[in-house]
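Next up: just one chain, as structure tokens, the form predicted alone.
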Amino acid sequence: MPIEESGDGMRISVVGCGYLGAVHAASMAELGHQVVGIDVDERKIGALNAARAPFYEPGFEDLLARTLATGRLRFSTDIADAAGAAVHFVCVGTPQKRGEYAADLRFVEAATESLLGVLAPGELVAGKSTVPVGTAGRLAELVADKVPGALLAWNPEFLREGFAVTDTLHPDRLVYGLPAGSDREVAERLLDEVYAPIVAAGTPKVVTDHATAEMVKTAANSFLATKISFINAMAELCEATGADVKQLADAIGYDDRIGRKFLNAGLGFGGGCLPKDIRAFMARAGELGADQALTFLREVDNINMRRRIRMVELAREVCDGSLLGKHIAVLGAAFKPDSDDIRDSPALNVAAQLQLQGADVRVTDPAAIDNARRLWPQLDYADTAEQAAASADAVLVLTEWRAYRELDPVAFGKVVASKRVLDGRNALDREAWTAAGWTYRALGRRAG
């Protein structure tokens, strides 16, 4: 059902217009609030303005074309312009830092304090980065001291690339970590008119501490990244029985303790979220004394990285032994599909270490062209899938995008020199495309 506006709206700020931010902004708007999103980045707030997403994401653009039309949504890079907001989300990012596990705060430390030169007693700072267990505590003292009066809360996000602007109005839970005595009630009530309709609509809340909230965020993704990590694992195990890893999860997640979803295995995850924040929580815990707790995580992170140096044998095995010289199309780049996301992307990762070991690679995708072509400039590219292949000796499937999944193995058999195809995300119809003449081979199932 639709999200309804909530009647004459809030003013609302959004300090960090990347990609949650920037999502986030619009989706305020579009419940009704008056918004204004800020950030440093002048080209950033010039394209956003301008109704141009600088990301791609789904529905991303209407939606700021639309709220931009309402007047309700704007953009700054002045922090002055957040004055007067009841309520100023901090969206900005928390990346691992250079040669550590743990999460670099700057970001959020500067967002915070820039926050503190225009915001008022009574008014609320909310956080929506992921951060390490602590940091809101550590943030609440600071803006008490500063601003006696102002409140600082901390409401996770659980976006999904792909499907973020519904997972931003539409949200499975809400999660609201408040400040003890009474000011969690004022806090409370500031989040639930934030988010009035969402409340009105039945969706689930959470309402916990600090400390609570920040970890739900990182033991979320943990979680998922051990499930995915898991089944990786058990396809490792069916490479050296000859049993099949896609068979064997949909055995096991028939099982409602387990379930089906995040049971594909394949070339792992990547992304700006799972790695860095696993590795973050490890660092966190060893902070606090706490390391036993998560050392599964370590390995968790291992298994992950092995399926890349898998693919790249598998994609050797294929080749006759040899790489040297070999035509490899790789089709995909972002690190999933619907995303032109590319950060520790598994597909461009696979890629590169082909090329080291010299293969001819040409690397294509529906979204993350450009931005691959900035990080990984020594690596061809093509623009279709079809010019991806012509003459190749194998085709690598390595991100999931739908156009892949549906490609016609008969009618691509004709660009190939070889039809030999490895599919690093069990996303293909095995038996289309052996039927139509492929070598099929993928991480965990017997060859093809």
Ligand SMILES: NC(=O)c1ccc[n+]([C@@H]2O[C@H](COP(=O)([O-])OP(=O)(O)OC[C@H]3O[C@@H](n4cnc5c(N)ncnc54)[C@H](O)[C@@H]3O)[C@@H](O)[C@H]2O)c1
Given for the second form:
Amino acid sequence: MPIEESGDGMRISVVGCGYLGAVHAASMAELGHQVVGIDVDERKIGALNAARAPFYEPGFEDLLARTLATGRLRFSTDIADAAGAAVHFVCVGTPQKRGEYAADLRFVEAATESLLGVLAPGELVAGKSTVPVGTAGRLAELVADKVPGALLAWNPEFLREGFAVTDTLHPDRLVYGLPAGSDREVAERLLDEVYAPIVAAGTPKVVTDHATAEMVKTAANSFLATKISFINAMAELCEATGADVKQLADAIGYDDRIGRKFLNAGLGFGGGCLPKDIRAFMARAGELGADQALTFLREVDNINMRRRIRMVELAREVCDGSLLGKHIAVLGAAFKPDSDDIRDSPALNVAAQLQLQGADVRVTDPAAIDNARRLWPQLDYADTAEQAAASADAVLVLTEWRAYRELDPVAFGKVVASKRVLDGRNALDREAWTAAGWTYRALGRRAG
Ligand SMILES: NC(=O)c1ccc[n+]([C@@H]2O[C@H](COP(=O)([O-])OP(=O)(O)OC[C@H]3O[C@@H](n4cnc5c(N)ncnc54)[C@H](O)[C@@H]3O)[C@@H](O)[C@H]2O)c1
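Rather than the form predicted alone that you just supplied, could I have the structure of the form predicted together with this ligand?
The complete assembly is shown below, putting the previous chain first.
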């Protein structure tokens, strides 16, 4: 059933209701629009229609319940329900291709093709997925060819998991990658109407072409990844020299040209965006004959992956040189706190390596255990940090959930067999843990 005509807001469809799309759909309804979210996953659509979040995201379930109750939001598996929307957001996944660095565009292509059946002249397809530069131009030609008068823009998304609701409703900038010519104005007007309260709030808006908008997203992620790997490279040097990476980061971070954000040395980045986005960016640069421009990203990636190996080595070191039969508690499975996303999770990667090397690993996480169990059924799981750490020979804090940052080292020391803690995120209070009798080790820092 197409979206009901209404005097209220615009009619909007959101194709792909994962971490990005589901939050986007509910947020657009919050702004007053009539929204239908479409996904091919029946289970996800069933949950969303029942006001159950299919993933953990702070504040999302409340927003979902609130906006469903207004009648302005609904979810469907039938693309025909997108008919009549003025703007169709494409929010499907763009994972890394198996065995290659390039992005797998099958889902973006399938979603766009499915929209062609419902699209009408004057309507706008607005891509939000992260895509290799050149994708929007290609899809715009397809749209113009099949539905003359329909438009395509690229409107990349910068939300952070864990802050997705706030980031969607209060973004730090809007980027519109618009078609050329007279279509440009129409597309800009439609996006301005969608984001009217956000535009009115004075949010910076960058209006540009398709290619620049696509590159803004991958360039931003590459910069962030580089900053993280920079400090992690410094951590490697600190390990070789006995210097302290945390103090180093504090000291260089006071320089406001550098800034302290994203300078936390540790286990490095993971998740469904940064790793695959920098790899896809390198692959695309290669296709364009500009691969030299991005060879540094290969090193950024290598530094990042080396941190995981170093963490396993550190665990072996504190376990008297052998992991065999050692009971290791891993606190954290999600790739970052406040999320249940385990895509390319450094924590799970380390946990699996420890297990493969003979350790008896027990993993816990406040939100991601079910996802982790599905992907890594061979690991053992516990509901709480205390259960995971019972009689442990070492405790590894690999995702900096607040609950782990705030653990009481005195009380926690009573459950383990040996008070050895590895702070994979430089997130614990070293002095408090050492004062409680723990051997404290962290990446880039002297033994405590
Ligand atoms: N997750 C983030 O924090 C974030 C932030 C910014 C940008 N992005 C980008 O947004 C895109 C989506 O990421 P995500 O994390 O939401 O992925 P996701 O895997 O959580 O969600 C993708 C959804 O698309 C659905 N889908 C696939 N093919 C479909 C089709 N043909 N029609 C309808 N639905 C279809 C899937 O069933 C799934 O629910 C990616 O390009 C990602 O890089 C993600």
